[in-house]
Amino acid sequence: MKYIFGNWKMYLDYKQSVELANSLVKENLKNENVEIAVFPTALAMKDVTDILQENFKTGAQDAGHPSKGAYTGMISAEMYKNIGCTYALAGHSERRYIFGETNKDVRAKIESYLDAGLKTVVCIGETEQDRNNDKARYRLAKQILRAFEGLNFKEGQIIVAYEPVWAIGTGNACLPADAIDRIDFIKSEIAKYSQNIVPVLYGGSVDENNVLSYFSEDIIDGVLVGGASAKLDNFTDIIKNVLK
């Protein structure tokens, strides 16, 4: 199984999200060998999930780690699970570097997602400073350690997305050879903490023109697409280029 995930971030409002979901259904993009999921705004999650249920999976872009209680503004993993979500992102670089989430915060979310029955997409990646200072592997190893050490999970419950921070939204996608090298390293690091097979996706300025350069590599288990997934023509071209 390979994966195409689309993170709609905060690009689309409720109406636009529902319109895109309805348009995607009409494209007939199902394929038994490729799982497709989108991560819409929380405002549209229930309707998008209902619209796409026979075609795509859906996931939360983020969720609070307490299951319920006096946590103003939070939406828990359990709440997302109860409306039909399959996945949730943990540790996306925008959560880490804009909102200040630590490795400890990410680990707490991973555990809460697993407890709620959501499949967890753990996002990791080095910054441009890490890259320039030859610390990319150090950063990835540290993030993997904090996410996986002592973690109890079953095969199929976790996917990792390698998203170099310097490539996200910049148009400066990682060279396929470099992505292969990093993902090979990531898989070897994960193997230190678990014998379960954990798929690893590439994300960072993925578009219809470069998607096959990643997707066609055996070691890369799919892609996590950002801005391009929020545009019907771009996202359908990405999917069709992979499925044809």
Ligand code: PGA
The other form holds:
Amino acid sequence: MKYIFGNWKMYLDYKQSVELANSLVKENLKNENVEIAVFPTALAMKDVTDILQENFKTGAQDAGHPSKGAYTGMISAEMYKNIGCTYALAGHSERRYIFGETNKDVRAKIESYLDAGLKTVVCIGETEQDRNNDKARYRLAKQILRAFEGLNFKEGQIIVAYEPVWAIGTGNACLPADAIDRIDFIKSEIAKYSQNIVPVLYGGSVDENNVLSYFSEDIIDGVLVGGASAKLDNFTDIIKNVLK
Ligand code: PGA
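Taking the form predicted on its own as the starting point, write out the structure of the form predicted together with the ligand.
Up next: the whole complex, starting with the chain shown before.
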């Protein structure tokens, strides 16, 4: 199984998300070898999930780690699960670097998503500074250690997305050869903590022109697309290029 995930971030409001979901359904892009999921705003999650039904899955961009109670402003993994969500992202770099989430916060989220029965997409990646200081492997190894050490999960419950921070939203995608090298490293690091197969996706400026250069590599289990997934033409072209 390979994966195409579309993270709509805060690009689309409620109405636009519902419109895009309705348009995607009409494109008839369902395929049994590729799992497609979109990650809409929480406001539109229920509607988008209902519209997409068996065509595509949906996932939360983020969820709070307490499951219920006096937590103003939070939405829990369990709440997303109850409305039909399949996935949730943990540790997207925008959560880590704009909103200050630590590896500890990310770990708490991973555990709460697993408890709620959501499949968890753990996002990891080095910053530009890490890369310039030859610390990319150090950063990835640390994020993996904190996410996986002692973690109890079953195969199929966790996917990792390798998203170098310098490649996100910049148009400066990681060279496929470098993504392969990093993903090879990531898989061997994860194997230190778990015997389970954990698929690893690439994310960072993926578009309809470069998607195949990642997707066609055996070691890369799919792509996590941001900006290009929030536009009908770009996202459908990404999917069609992969399926043809
Ligand atoms: P991008 O974002 O495709 O816009 O670079 C990827 C992501 O943040 O998941």
